[in-house]
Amino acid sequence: MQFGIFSVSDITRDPISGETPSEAERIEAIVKIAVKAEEVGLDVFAIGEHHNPPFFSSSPTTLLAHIAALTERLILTTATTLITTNDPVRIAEEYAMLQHLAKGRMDLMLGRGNTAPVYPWFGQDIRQGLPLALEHYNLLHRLWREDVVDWEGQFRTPLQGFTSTPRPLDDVPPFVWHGSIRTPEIAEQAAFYGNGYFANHIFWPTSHSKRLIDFYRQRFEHYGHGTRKQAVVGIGGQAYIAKRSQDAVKEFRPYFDEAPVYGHGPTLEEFTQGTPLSVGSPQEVIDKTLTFHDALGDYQRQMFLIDHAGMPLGMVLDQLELLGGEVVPVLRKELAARRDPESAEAPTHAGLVKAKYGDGPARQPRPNANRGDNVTGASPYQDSEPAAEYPEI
C-alpha cells in the first residue's frame, strides 16, 4: 500500500492573513512540501497540470524532475496529465525522460481535465474530449512499447516510421493510472489496457466511487488481466488533522469556507458527513480512511490533498508531520492486516522490471539502424507486436 499527497497547484488568498502568495513563493513551497513528504515517510508525491490562473503547474515534468534530484525514495507522479490537450508524442518523450532522471521513481495519471477553455488553447474541441482521451492514449501506449510506429488517427497528423526517444528506462514503460471522477468510459479504458484506475474520491460520496471502481474491476477481469481482486486501484481524499478534533475544525473552517472549490456551499459539517473529507484528530482521520477499505476493498494507493485553499506553508508542513507521524503508520498496519493475499502489489518500476525480466538483466535500448530512422522514415525491424486497438464504446 502506498500513501502520498497530491496538489492541484492553486494560488489562493489566505483568508486569515489576507495575503496571496506569488507564483515564485508557491512554487518554492511545493518543492519544500514534496521533500517533507519523503522526510516523514510518505511514498508518493503528485502534482496536477493546469494552464490557467490561479494555478502554477503548467509543466509537471520540469517540477517533478527537480524534486527527483532532491529526493531519494519518493515516487513522483501527476494528478493529472492532460491526455486530451497534450500531444501523446510529447507525453511519451517528456515522461520517458523523467523516468530516466528519476531512476524509475515515477508514474503518471492521465485524465481529461476539468477546465473547458484549455481545449481551444491547444487546438482541440471539448466536445471531443472522450474520443481524444481514447485515441491519444492508444498512441501513447504504442509509442512506449513499439520501437517503430506507423500510425494514423483522427486528431493529429500521421506518423510513419517514428521512434519516440528516449526509450523507456529498462525498456519498461512508466506505470499509467487513468483518473476519473464520473466517466465509466475511462474506467473501461484502464481495464482494457490492464492499467491502474484512480478514483478522485473527493467531491462525491464513497458510494459513487464504489460504482466506478466495481465496474473497473469487473472489466479488468473481463479483459484477462487477472481477477477482480488483482485490479490496481488508487483513491484520493482530503484531510485536515490536529491533535484535538475541535482544534482541527476551528483551524480549517476559514479555509474551507473561502475555498474556491467548495466554499460558500454546504457547511464544513455537511461536506465532511457526505464526502471523504476528514477533519479531526489523527484517530478520526484513521477511522474514516479505513471506511474506504470497508467499502472499496483492497486498493494500492491512497492520496491526500492537504495544501490548498490558501493554507500557508507552515500549516501544510505541520499537517505532513501529523499525517506521516501519526496517521499513516497506523493505516499501514491496519490495512496490511486486512489485505487479501490475492490482491495486487502497489506498482513500482522495480516490480514492473521484475515482471518483465524475472531475475535476468533488463534491456537497455540503444539507437541503431534496426530501431528505425526518423530521418528517412525507414523501419526495417520492430521489436514488439503492435498494441491492440482500443474498442469503440
Given for the second form:
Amino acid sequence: MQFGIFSVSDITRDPISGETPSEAERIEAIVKIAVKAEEVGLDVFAIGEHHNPPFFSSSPTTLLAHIAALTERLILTTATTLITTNDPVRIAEEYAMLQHLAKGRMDLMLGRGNTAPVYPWFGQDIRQGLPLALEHYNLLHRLWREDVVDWEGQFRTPLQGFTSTPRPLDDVPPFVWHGSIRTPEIAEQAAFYGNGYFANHIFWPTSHSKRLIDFYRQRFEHYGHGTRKQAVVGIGGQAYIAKRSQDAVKEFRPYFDEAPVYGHGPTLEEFTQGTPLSVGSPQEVIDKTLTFHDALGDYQRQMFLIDHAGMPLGMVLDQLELLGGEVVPVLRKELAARRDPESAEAPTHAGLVKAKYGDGPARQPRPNANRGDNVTGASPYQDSEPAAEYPEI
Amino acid sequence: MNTPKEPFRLAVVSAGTSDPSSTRMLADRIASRIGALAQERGGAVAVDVVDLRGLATEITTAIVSQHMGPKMTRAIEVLGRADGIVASAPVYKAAPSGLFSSFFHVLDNDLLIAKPVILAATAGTARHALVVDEQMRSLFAYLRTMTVPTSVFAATEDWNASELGERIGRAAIELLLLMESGFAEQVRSESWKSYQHEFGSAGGTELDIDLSSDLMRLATGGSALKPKRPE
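Having displayed the form predicted on its own, please output the structure of the form predicted together with its partner chain.
Shown next: the complete complex, the earlier chain at its head.
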C-alpha cells in the first residue's frame, strides 16, 4: 500500500494573509513539499497538469525530474497527465525520459482534464474528449511496447516506422493509472490493458467511486489479468489534520470557504459529511480513511490533497509532519492487518521488472548506427529482428 | 384497469415559502383529491411531500457545486420511486419561483422520464395564469415527464371559486388514470435505453454499461476510424 500527496498546482490567494504567492514562490514551495513528503515517510508525490493561470504545472516531467534528483525513495507521478490535448508521442518520449532519470521511481495517471478552453489551444475539440483519450492511450500503449510502430487513427497524423526514444527503462513501460470519476469507458480501458484505475474521490462520497471501481475490478478479471482483488486501485482523498479536532476545523475553515471549485458552496460540515474530506485529529482522519477500505476492499494507493486553496508553505509542511508522523503509520499497520494476501502489490518499477524478466537480465536497447536517412525504419536496435536482407551485388 | 395491491406513490413537490403556504395548500388539495378518487376506485395513494422551503440551502449548494446534501438525496429518492408527481410553484415576477425551477434544474435529466405530473401554481393575480402552461410545462417537457392536460392555477380570487375544485378534480382523475395505466413503468421498462443517460444518472440508479458501443470498442484497442469505403 502506497500513501502520498497530490497537488493540482493552483496558485491561490491566502485568505488569512491576503497574499497571493508568485509563480516563482509557489514552484519553489512545491519542490520543498515533495522533498518533505519523502522525509516524513510518504511514498508518492503527484502533480497535476494545467495550461492556464492560476496554475503553474504546465510541464510536469521537468518538475518531477528535478524532484527525482533531490529524493531517493519517493515515487513521482501525475494527477493527471492530459491524454487528450497532449500528443501521445510526446507523452511517450517525455515520460520515458523521466523514467530513466528517476531510475524507475515514477508512473503516471492519465486524465481528460476539466478545463474546456485547453482543447482548442492544442488544436483539439472538447466534444471529442473521450474518443481522443481512448485513441491516444491505445497509441501510447504501443509506443512503449513496440520498437517500431505503424499507426493510423482519427486524431493524430499517421506514423510509419516510428520509434519512440528513449525506450522505457529496462524496456518496462511506466505503470499507468487511468483516472476517471464517472466514465465507464475509461475504467474499461484500464481493465482491458491491465493498468491501474484511479478515482479522484474528492467531490463525491465513496459509494460513488465504488461503482466504477467495482466495474473495473470485474472487467480486469474478465480480461484475464488476474482476479478482482488483483486489480490495481488508487483513490484520492483530502484531509486537514491538527492535534485537536476543533483546531483543525478552525484553521481549515477559511481555506475551505474560499477554495477554488467548492468554496462558497457547501459548508465545511456538509462537505465533510458528504464527501471523503476529513478535518480533525489524526485519529479522526485515520478512522475516516479506514472507511474507504471498508467500502472498497484492498487498494494499492491512497493520495491526499493537502496543499491547495492558498494554504501557505509552513502550514502544508506541518500537515505533512502530521500525515507522515501520526496518520500514515497507523493506516499502514491497520491496512496491512486487513489485507488479503491475494491482493495486488502496489506497483513499482522493481515489481514490473521482476514480473517481466523474473531473475533474468533486463533488456537494454542499444541503437544501430544512424543510416543517414533520419528515419528509424524496421530494425533500430542491435537486438531488433533484422530487416529483410537482400543479397548485395 | 389495473387494480394494484400496493398503493400508488405520489410525490408532492411544493415551492411555497410561507407557513402556511397557499402553494402547499393547493398541492395538498390536489393530493387529497387523488387519494379520495383512488379510494373510490378501490385503490390507495401513499403521499410523500418534498417541501422545497427546507431544502433551499441544499438546492443553492447543488447549483453552485453539484454537491447533493442529505435532504436533496432523500428528495431524489422519493421522486425516483414516485408513480406520480404534483409539482406546485408560486409565481414570482411572471415566472415560477427560482426555488422551484432550481430544484428541477439540478435533478438528473432522466430521473422523471415518463412519470405523470400535475402542474400547479399560485399567484396574487390572474394575470399570471399562463405561467403554468407557457413556462412550467416546457421545463417538464425537457425532463420528458407526462404532464396531465389540465393545469391547476389559483390566483387570490380562485380560492373561493367552485371552478378551482373542478379543475383540481379534472387534473386528479387525469393523473390517476395515467398512474393506473402503468404508462410510466411500461415506458421505462420497454424503452429506457432509448433515452440519453449518463453513468450514475437517474439519481444514481442508472448503472447499466453498454459494452458493445463504438467507444467501448475504442477503449479496448479498436479504431475510431470509419472504414474508408463502404463494404
